[in-house]
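To begin, one chain is listed below as structure tokens, in the form predicted alone.
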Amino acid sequence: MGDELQKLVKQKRMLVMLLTMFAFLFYFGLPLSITFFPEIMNAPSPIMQISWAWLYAFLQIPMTWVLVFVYYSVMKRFDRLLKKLVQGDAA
């Protein structure tokens, strides 16, 4: 049980680290892009002539929901594997 449990914990840590890094990069991408590329970020986009900065900002909402969904789905699978592992050890 020890090796399988360590493998599951390592996978969980890797997922959390990757999702956190992506979220930070996406979040800090907005102020950085506004700082370094103000002409592009203030230009109107094809979507209702909203500036690219506002479009990027609004995309952070669905991005958060997608990350939560990915985390929830993977952790649900992780919990099932952990439950099987614990039940197999108890038997």
Contents of the next structure:
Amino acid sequence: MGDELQKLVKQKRMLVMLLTMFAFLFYFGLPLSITFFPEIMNAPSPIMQISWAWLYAFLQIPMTWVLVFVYYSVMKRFDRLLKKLVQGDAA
Amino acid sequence: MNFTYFLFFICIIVCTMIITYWAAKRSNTTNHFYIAAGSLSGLQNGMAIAGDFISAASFLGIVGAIALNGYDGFLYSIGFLVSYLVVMFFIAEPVHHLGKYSLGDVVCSRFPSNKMRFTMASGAFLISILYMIPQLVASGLLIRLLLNIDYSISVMIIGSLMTVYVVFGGMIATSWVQIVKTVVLLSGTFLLSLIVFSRLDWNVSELIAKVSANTPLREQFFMTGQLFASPVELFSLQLALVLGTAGLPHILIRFFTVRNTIEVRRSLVSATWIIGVFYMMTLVLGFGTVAFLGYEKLVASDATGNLAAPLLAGEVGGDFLLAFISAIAFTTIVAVVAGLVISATTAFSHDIYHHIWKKGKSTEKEQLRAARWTALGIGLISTLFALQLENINVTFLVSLTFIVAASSNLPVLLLTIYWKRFNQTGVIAGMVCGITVSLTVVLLGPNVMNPDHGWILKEAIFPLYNPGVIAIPSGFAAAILGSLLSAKKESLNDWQRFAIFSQTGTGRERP
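Target state, the form predicted together with its partner chain; input state, the form predicted alone:
Full assembly next; the chain just shown is listed first.
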């Protein structure tokens, strides 16, 4: 069980690192973009003419929801695999 | 105070007292008192997390910040929301697996010693008290402004309520007060948002046009850079916001109140949905305030903008809606401070009294008695502090709490859970340095040292209002260097077992 469990935990860490990297790039991209490209960010976007800065800020909310959902769904599979490993070990 | 206001307040007090009475009958073991015996469902805990997290600073402060500064005010909401990703990915599940009642339990599951427990308990206690005092002061000022009740009486009412909830009802009462608060807060803000839109015939363009006409910033209101001229300030604030939540003890102990990791994750899914939807509505309320009330009227009532939501309610819905929203603001505050009281109580009575003083040998009855007396003491002391601080600007303590949490608790928890070479010296170095550096940079910064309106009437030595960018890396660096420079090492086998257990809850005995 030891090795397989370690492999499973490693996979979980990989997922967390990937999701975190994406989340941080997306999140810190907002202050960085409004600092370095204020003209572009304050210009209207094609979507309902709202500025890129507003659009980007709004997108942070669904981004959070989507990442939470992805993590939640993948972890369901993780739980199933974990249960199998633990039960196999007990048997 | 008119009759409508009185009725709403009495209604809230009666409802929460019924909850406390019901909870008191169930809080007869430490397990029930500290963590509601892990009996909450994920949805209930998610609602309680939102109730614990959305403080007066979030509800009233952000609506005001948006009404005064437009776009930049909204950036606060984003940071608060995204911070839950850090909690979900890195902290929540390991905390649930490793701890029983407190963050001290979490660190002691890897480094069992009284020194570790004392360090973690002191951190949790300090952070909870630091956060509680400004909330109490703000509540006193707010209720005085809204209802014309004397500051001392307002603080005493809120102080007594939070103490009663925790002393008698423990975590069960606290959780259900927070759940009720989330329901009324969401309903109230949703109702107010609908009224704002209905007054404009559901036309968003008209709302934007009205906002532009009624703010001195005109079109600039919708542009970036009204609040944060300096990029360093903006980045530093965003850093503290996104990392702070994962170090807040009153939020983290909520992960002990559910029975398994699935419910932990469900808690966070629900919390992020509630908080996200709520912050979208604060945007409508902020815009609505400028559109219907106008900048001048808002600033004339209160220069900080904190009264934006209640004033908007009065403007669009009359006295009845104003009373309703004021009652919601009141519930918001009591729910948050009750969460802080229970977090400080756990740190003291479970970690310090039971584990350190009584060496883990006190009986269930003694522990419960100690917890209730501690809650009473904490409630009393923080109320007394708040009564003395009426005339001092303490709002910066709210952001200070996020910085202290992100630079002390967070590095220690993260490295305990994920770093093989971390050791006890690192824990102490991280906690002490994180707390010291964050307090120092705030004390020497423009929040405290200000020639016009500071506690110290002098030019600030440290230039940043948001010093997270210095304090947070310092906490991490101290924790890492402390570990690397000290000789203590643990066996690889122990580490592997711990690492697997922290992620899966298997392969080791539960604490």
